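In the form predicted alone, a lone chain appears below as structure tokens.
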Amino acid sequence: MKPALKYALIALALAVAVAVPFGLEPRGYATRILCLVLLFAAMAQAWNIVGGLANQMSLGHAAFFGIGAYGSTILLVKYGISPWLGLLPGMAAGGVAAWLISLPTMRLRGHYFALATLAFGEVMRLVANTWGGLTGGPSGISVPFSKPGLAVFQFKDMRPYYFLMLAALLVVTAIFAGIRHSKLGYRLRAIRENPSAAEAIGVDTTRTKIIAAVVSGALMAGLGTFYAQFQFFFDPDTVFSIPAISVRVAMIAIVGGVGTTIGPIVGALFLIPIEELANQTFSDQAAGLSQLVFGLLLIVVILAEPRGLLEIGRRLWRWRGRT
């Protein structure tokens, strides 16, 4: 694709993204779903730094997400610190947690690494459930209501949340793109293609992957703060959930196009609305049927093109050019 056309399409996509919420009910269900699409696209993009560029299949990103959600909310509830300020120590805590878990696990590969990160996420969920004096335990924790405004990260309707989620997605995507085209990104892709060859030419594979994990974990924790302020209430089984957070963000990136800049965005636009539609359509008919339909759809997409929807789009574009 020519650069001029590429930038024109990006500008058009941004214009559409900005205009869409003005055609919807500010407090409506559709606006809320779009907020979740943007948030999960940003989360999948943060995961993409490790899972896409370094090919490290992390299933523990819910741990960083939950750390960010609880960190900023606890600071708000107990000390009255603004979520915007609480965002920073939450991101720092997420980055430190990613560093600590990476030290013993980044030498692992394949399913060994995935299982190790999954165990870390589950440990964090158990800690949050047990430490009731700080986290509220299984009962969860609520964000105290304040007079709506940007300073307190609370609003009367969904539109401000939508634009904040959009801004978060743009920031995370810019960071991903910057890393992808930097020396760090080239090292990560060299590790993804052939770790032994990367080491042979002088790449410190463990250190490189740890740096990527720290950035990814910090961004994921920051997005946890956005989720907490958007939902107002959450518990350990929600924010530290392996299926709802870790597996979902990985699936969004994989289905959209893992390792690419716009793959997580495409994946979120495809998966989140379809998941909600399946829940709305089948939830009253048979328990679990919505998840079965959703799972079958994912299998069909992955079998059709393992590299994701983005590659399917590229195929159609090339086919169009030949006709």
The other form holds:
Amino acid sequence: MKPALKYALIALALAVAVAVPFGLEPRGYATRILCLVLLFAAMAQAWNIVGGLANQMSLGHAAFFGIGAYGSTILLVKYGISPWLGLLPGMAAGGVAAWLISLPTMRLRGHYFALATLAFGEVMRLVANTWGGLTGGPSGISVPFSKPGLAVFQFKDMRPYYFLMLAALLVVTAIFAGIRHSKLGYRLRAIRENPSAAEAIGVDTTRTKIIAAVVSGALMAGLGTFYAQFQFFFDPDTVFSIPAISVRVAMIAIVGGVGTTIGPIVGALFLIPIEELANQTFSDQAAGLSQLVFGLLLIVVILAEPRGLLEIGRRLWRWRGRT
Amino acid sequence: MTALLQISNISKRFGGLQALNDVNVSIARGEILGLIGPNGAGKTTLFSTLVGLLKPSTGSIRLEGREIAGMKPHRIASAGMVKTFQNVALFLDSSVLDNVLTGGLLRHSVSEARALARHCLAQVGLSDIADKRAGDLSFPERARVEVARALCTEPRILLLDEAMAALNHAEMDEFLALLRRLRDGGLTLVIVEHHMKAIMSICDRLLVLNFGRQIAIGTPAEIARDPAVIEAYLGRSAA
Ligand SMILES: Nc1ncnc2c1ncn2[C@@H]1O[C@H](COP(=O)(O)OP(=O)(O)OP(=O)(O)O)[C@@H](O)[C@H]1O
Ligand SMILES: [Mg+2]
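I have the form predicted alone already, so could you send the form predicted together with the partner chain?
Next comes the full complex, this chain leading.
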């Protein structure tokens, strides 16, 4: 694609993203779903740094997400610290957790890395459930209500949340795109394509992977705070969930186009609404039917093009150009 | 004159197999050393051990007087020694330019590395395919890209493992001319090559390995008339 066309498309997409909520009911269901689309796109983008650029299939990103959600919320509940400030220690804790988990999993490949990270997420869920004094345990934790406003990160209707989620997505996407074109991005690609060759021409593979993991984990934790402020209530089984967080963010990035800058956005725009639709359509039918339909749809996409929707789009574009 | 690279008593064992057995050699700055020996002699193993991809079982490796045995490959690369891979190890999904550029990141920013990468590609005569995907290249082209990538790390000593394999005559002459230019520019080279005429014409000295053991070292003329070498290597390939 020509750069001019690319920038025009980006500007158009941004204009649409800014305009859309004004055409929707501010407290409505549609705006709420769009907030989740933006949030999950940002989460999948943060995952994409490890899962896409470093090609390490993490299934434990809920760990960092939950750490961020609990971090800022506990600081708010216990000490009245604004979530905007609580965001920072939460992100630091997410980064440190990512660093700690990357040390032992560093040399694991493929399935083993996926399993080890999966287990880490589960450990965090158990810790949060057990350590009730700090987290409120299995009964969950609520964000205390205060007078709405930007300073306290609470609003009456959905529109401000929408724009904050959009801002978060833009920031995470800018970081992702920046990494891709930086030394770190080149090094991650080198490690992904040939680790021994990368090491032999001077890439410190250990350090490079740790930096990627820390950035990814910290961003994921930051988004945990956004989720907490958006939902007002959550428990360990939600924020540390394997299917609802860890697997879902990986799935969004993979279905959209793993390792690409817009893949996670495309993936979230596709998956989140369809999942909602499936839930609504089949909720009065047999239990689990919506998940079944949703799962089948994922299988169809991945069978059609393992590189995801973006690649299907590219193929259609080329095909259209030819006829 | 102090040696640039001092290899002392290097041995490497793979389980029951003694792949390298007490190798000793000292390589001078600006020298072109040829490393020859029959298949399985341990040439690639020696290279991998020198750059840290394998740890030596015993022995010492000093680069400019500094002990590097057991260091990680990226530290050895930044100390100034890199190798190319016999089976060619490129980043196949990346462009030729990006492959070479990644070598330059060892000492430079992305934009500096890009300029240096173009220069290195010009040196090996591949400027016109800079934007091709590495995976789409022919084998000889890949080998030259790998040489350019190694050069882009700005090494003091470069180990080439059969980089000339599959080159035709004209290409080989060009490649030998490149190696001479690099040497004249101050680079030290160790080359593994099965093509005898090429290696005899370019090397100052040859080191001969057989079953992991160093059986001879000397000028090409000395090696050509060494009875142990004729027996172990030239004799066998002539038969
Ligand atoms: N990683 C390894 N594990 C076990 N044995 C190995 C390993 N690498 C090499 N070897 C063995 O060590 C010996 C030396 O192999 P090496 O590849 O160094 O030989 P070479 O001189 O480079 O041969 P060629 O001319 O065929 O490239 C061979 O017997 C080989 O099978
Ligand atoms: Mg070999």
